[in-house]
Each structure stands twice: as C-alpha cells, then as structure tokens.
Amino acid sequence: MKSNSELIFQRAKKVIPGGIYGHVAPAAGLPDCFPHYCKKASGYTFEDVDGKEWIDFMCGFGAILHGYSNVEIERAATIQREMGTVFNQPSEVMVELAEILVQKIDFADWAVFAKNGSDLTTWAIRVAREKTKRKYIIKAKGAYHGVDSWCDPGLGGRIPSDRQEILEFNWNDPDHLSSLFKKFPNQIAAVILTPYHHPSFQRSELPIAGFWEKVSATCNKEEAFLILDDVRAGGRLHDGGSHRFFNFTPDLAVYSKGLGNGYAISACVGKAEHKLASAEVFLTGSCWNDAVAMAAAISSLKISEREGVAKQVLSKGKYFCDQLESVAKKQNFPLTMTGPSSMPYPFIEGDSNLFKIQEFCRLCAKEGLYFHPHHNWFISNAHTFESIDNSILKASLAIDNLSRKSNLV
C-alpha cells in the first residue's frame, strides 16, 4: 500500500514538472526514505503527511532560525495580517525594518527588500555595474548565488552569453583573484562571495588567515565592489552580519533565509556612496512589499539581538558537532563536521561517491533524524541540548550499524 506522501507525489507529477523540483526534488535527497511532503512543524520538529515526526537539522534549508511556528514571530505576523498584507503602496513597517537593519549592520546606510536571495544577488551585481560602468563580475568556483543564469548550478535554458562576463577564482586563493584583475584591468565591477565557502557535494571551507583582508584590499585598490552573499549564513554567525564574524567590511550585503524565520523576504544593505546607483537599478515585484513578512522579519531581528541567537546556535552547534564526531571516532567512523558549527557540512573521508554519507543519513532517517547527505545542515535556536543528546543517541545507532560493515569503513 502506497504512503500518503507517494500518493500526493503521483498527483503532483501530473500537474507539476517533475512533481517536486529544485533543491527539494526527491532525487536531490534520499527519495527512498525522506518524505515528499510535510504536514506541520513546531520548534525543532516537523511531521510529514504520513504522521511520522522528525527531529529536523535542515530548518527549511536554513530559513528557520528561531524554530518552526515561533510564538513571538507568529504573533507579530498575525497582528499585521489583520491589517493587511500587500497594498498598492508599501506600509510603514517597511521603513521600520530598513531603520532596524541600518542600525544593526555597522556599514549599512540604506536597505531594499525583495522575496528571495536570488532577487538581490542579481540586483546587487547590477548596482555594481551601474556605479563602476564595468561589466565583469568575479565569483568563487563552485559557489552558489541563486537561480539566475549568471550563477545557477544547472545547464537547462542557458546560453554561452549568460556567463561571458562572469569570472571565477579558487576559494582561499587571493593571488588567483588578483591575477584576474591584472588580466582584465579596469573592467571588473565586483567580487561576490559568501562569508565562507559552501559548495555543493563538498566539504565546507572556512577562509584561511588573511583571506578576507587580501580580498578587501584588492577590491579597494581596484575600486571594485565587494558584495557579500550572506543569504545562507546570515544570523547564524553574528547577529550583525557574517562580515563581523570574519572581520571585514563589504560594500553591499544580501540577506534572506533566516531573516523572516520562514516568511519569504530578502534584503540588501549598502554604503551611502552606493545609494544613488542603487536607485538607478530597477527593483520591484507585486508582492515584494509584503507587510506580514516584514513584520515577521522585525520580530525575528529583535529576538536575535535580545537573545544573542547567533552565539546560541554556534554554541549548540559546537556541542552537536563535538558529540557526533566523538561518537564517530569511538566507532572508527571517519566523519568530520566541516564549516561553522551552526551550519555544519558532514564529510566522510574517502567517500568520493558519497555512498557512505547517503547510507549514514538513510539509517538516521529510520530513527527520525532529518540529516541531508548533500547539503550543509542547520541549527535553530529551538534546538535544545536535550534534543541534541537524543539525536546523538539515535545517530550513534546508525554509526554502530555502519561500523560493522567492513565495505563501508
């Protein structure tokens, strides 16, 4: 007998391309054991349409910072929803949110809003081109900045000209970056980077000592924008932006995911000297002035500041990573949690075909743990140390199972 998840998916395939597409498509995860559809969620758990409860370490792929259905955020959203959501003109809450971001983020003098990270990473590089009158953009190889054709990870629908002005350098190689400026003198508008490197299907890489200092110096010398794509990490490294965690200052920074704790919103902030150029680059969307999402973002930011949420999730994440690695080490299982502890990526030595991590996550799924085999995980502030201990116990059963199979270790 087919599960509710499978039955709904069969219906979906008739009316939706692929049934489920993008990063949440079944093939991107573990289709044999991950649910296709969720029913409800609260705190650090969600329930799928078949009634199974999961301890969640993906947090809506990072969109949930304070836990699902956070009471304070939902209350703020409800109050605004009773007054209205989308109007002909923006609401005052938009101004309040911009004021909070400008006050909170040390280099920010202005803010604009959209719905997705992609909306504003693409807009940000256009602002850089408008200000500098240059065409080339530099990004790190393997970096993800959204779904637009200049940066998306797929091939469908793309033509060669989409990336003619996009240059790439190797992460943690500032000399390689400098060489691109020499090769294309006075032609590079901006360098766009994530605060640390989190490529798909590979271990996360933190910046080496001096990396951001050299990148910043190069951009300053060449009068090119330094754009921070803080969409994924924003709120989980430093409450004032991830640049504070790594001690550098960008020209523009883009935030989304945890900004609205599940409500669709993104923001770009920038320095005063770029305000005029930003006003020249058209930016709009019929529902981008969504007052409910903005009210949720204001509440989310207030919680982060009041409770020091970035430090909280880093602390909880460190405990989680340390405990998981300790269990793995005792079982001779070569698991390392890479990247920042609040959003770690699991890496298994010698697992070039990703079979081991898939099998590990598959066994954990049987225990009700939602560990993704191909994406970094996320810690929300709703996770408790008790829930982490419970998760480690469940994960240890999977590690014990795997350690007994000589073909996997």
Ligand SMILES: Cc1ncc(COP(=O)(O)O)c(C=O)c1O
The other form holds:
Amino acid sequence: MKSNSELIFQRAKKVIPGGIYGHVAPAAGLPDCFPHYCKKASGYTFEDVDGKEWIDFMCGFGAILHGYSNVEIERAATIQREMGTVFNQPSEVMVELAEILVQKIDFADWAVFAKNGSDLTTWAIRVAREKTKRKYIIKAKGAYHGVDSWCDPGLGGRIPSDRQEILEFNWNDPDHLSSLFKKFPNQIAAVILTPYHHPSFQRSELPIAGFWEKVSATCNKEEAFLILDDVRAGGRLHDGGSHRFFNFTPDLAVYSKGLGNGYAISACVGKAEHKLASAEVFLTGSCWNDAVAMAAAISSLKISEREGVAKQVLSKGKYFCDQLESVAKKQNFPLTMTGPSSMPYPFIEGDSNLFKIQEFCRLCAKEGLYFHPHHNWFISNAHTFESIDNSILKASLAIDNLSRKSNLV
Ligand SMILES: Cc1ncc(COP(=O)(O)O)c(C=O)c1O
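Previous: the form predicted on its own; requested now: the form predicted in complex with the ligand:
Now the complete complex, all chains and molecules, led by this one.
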C-alpha cells in the first residue's frame, strides 16, 4: 500500500513541476525512507503525513532557531496578525525591527527587509556596484548565495553573460583572492562570503587563522565591499552576527534563516557610509512589508538576546557532536562532525561516493532521526540534552546495523 507521502507526491507531480523542487526534491539523493511531506511540528520534533514522529536535526533547513511553534513568537505573530499583515504602507514594527538590528549589530547603521536570503544577497551586490561603479563580484568556489542567476548552483535557464562578472577563488586561500584583485585592478565591487565555508556534498571548512584578517585588509586596500552572507549561520554563531564570532567587520551583512523563526523575512544591514548608495538601489516586493513576519523577528531577536541562544545552540551542538563522534569511534565508524557545532556537517572517511552517509541517514531515519546526508544539520534551542541523549542512542543503533554490513564500514 502506498504511503500518504507517496500519494500526495503523485498528485503533486501532476500540478507542480518535478512534484517537489529544490534541494528537497526526491532526486536530490535523499534516502527513500524520508517523508516527502510534513504535517505539523513542535519544539524539536515533527510529524509527517503518515503519522510518524521524527526528532529533527534540520530545523526547516535552519529557519527554526528557537524550535517549531515557539509559544512566545507565535503569540507576538498572532497579536500582529489580528491587526493586519500587509498594508499599503509599512507599519511601525518595521522601524522597531530596524532599530533593534542597528542596536544589536555593532557596525550596522541601517537595515532593510525582504522575504528571502536571495532577495538581499543579490540586492547587496547591487549596492556595492552602485557605490563603487565597478562591475566584478568575487565569491568563494562552491559557496551558495541563493537562487539568482549570478550564483545559483543549477544550470537551467542560464546564459553565459549571467556569470560574466562573477569571479571565484578558493576558500581559505587569501593569496588567490589577492591575485584576482591584481588581475582586475579597480574593477572589483565586492567580495561576498559566508562566515565559514559550507558547500553541499562536502565537509564544512572553518576559516584558517588570519583568513578574515587578510580578506578584510584586501577589501579595505582595494576599496571593495566585504559582504557577509550570514543567511545560514546568522543567530547560530553569535547573537550580534557571525562576524563577531570570527572577529572581522563587513560592510554589509545579510540575514534570513533563524531571523523570523519560520516566518518569511530577510534583512540586510550596512555601515553608515553605504546608506546613500543603498537608497539608490530599488527594493520592494508584493508582501515585503509583512508586519507579522517582522513582529515574529522582533520576538525572536529578543529571545536570542535574553537567553543567549547562539551560545546555547553551540553548547548543545558540541554535546551532540562529541557524543555522536564518540559512539561512532567505539563502533569503528569513521564519522567526523565538521563545521561549527550548532550547524555540523557529517563527514565519513573514505566515503567518496557518499553511499555510506546516505546509508547511515537511512538507518537513522528508521529510528525516527531526521539527519540529512548532504547538507549541514541544524541545532535549535528547543533541543534538550535529553533529546540529544535519546538521539545518540538511536544513532548508535543505526551505526550498529551499519557495522553488520561489513562492506559499508
Ligand atoms: C548562505 C546562504 N545564502 C543565501 C541563501 C539563500 O537564501 P534563500 O533560500 O532564503 O533565498 C541560503 C539559503 O540556503 C544560504 O544558505
């Protein structure tokens, strides 16, 4: 008998291209026992459309920082929803949210809002081009900055000119970066980077000592913007922005995941000296003034500050990663958790075709653990140490099962 997930997917294929698109499409290498559709979620768990309960380590791909359906945030959203969502004009909550970000993020003098990370990574590079009157943008090879044609990972619908002014350098190689500035003197508008490197299908890489210092010095010297894409890591490394965790200062920074705890919102903040240029780059969207998402973001930021959420998720993540690596080691399973502990990426030694990680995640899924084989995982502040202990126990059973298949371990 077909599961509800499969039945819904069959319906979806008739009316939605591919049924499910993007990185959760079934073709994206997810183990076959993963559900296609969710029904509801609360705290650190969700229920799929077949009634199975999962302990979740993806947090809506990072959008959920305080746990699903956080009571305080939902209350703030409800109060605003009763007054209205999208009006002709922005509402006061937009100003309040900008004031909070300017107060919270040390280098920020202004803030603008949109719905998705991509809206504002693309806008940010336009601000850099407007101010510098230069055309080239440098990014790190393999870095994801969104769905727009200058940076999306797909090939569909792309024309060669989309990437004509986009240059790439190898992460953690500041000399490579400098060589691009030499090759294109006075032509580079901005360097856009994530706070650490988290390419899909590969282990995450933290910046090496001196990396950010050198990148900042090069951008300063060359009068190019340093844009921090903090869409994924924002709120999970430092409550004041991930640049504080790695000790550098960008010109602009973009946030989205985690900002509204599941309500669609993104923000770009910037230095005072870029305020005029930013006002020249047109920015709007049908529902971008959505006051409910802004009220949710205000509530989410207040919780982050009050409860020191970035530190909490880092410490829960460290406990989780240490325990998982330790049970793996005992079972001779060469698993390493890479990247920061609040958003770790699992790497298995010798797993060049990624079959082992897929099999591990498939066996964990059987135990009700939602671990993604090719994307970094996310810890939320709703995860408790008990829930982590429980998850480690389940993961250990999965590793045990895996060990029996001697060809895989
Ligand atoms: C680092 C980074 N930048 C930009 C984006 C794009 O954000 P969105 O999917 O909200 O457009 C993402 C999304 O995963 C991301 O991880």
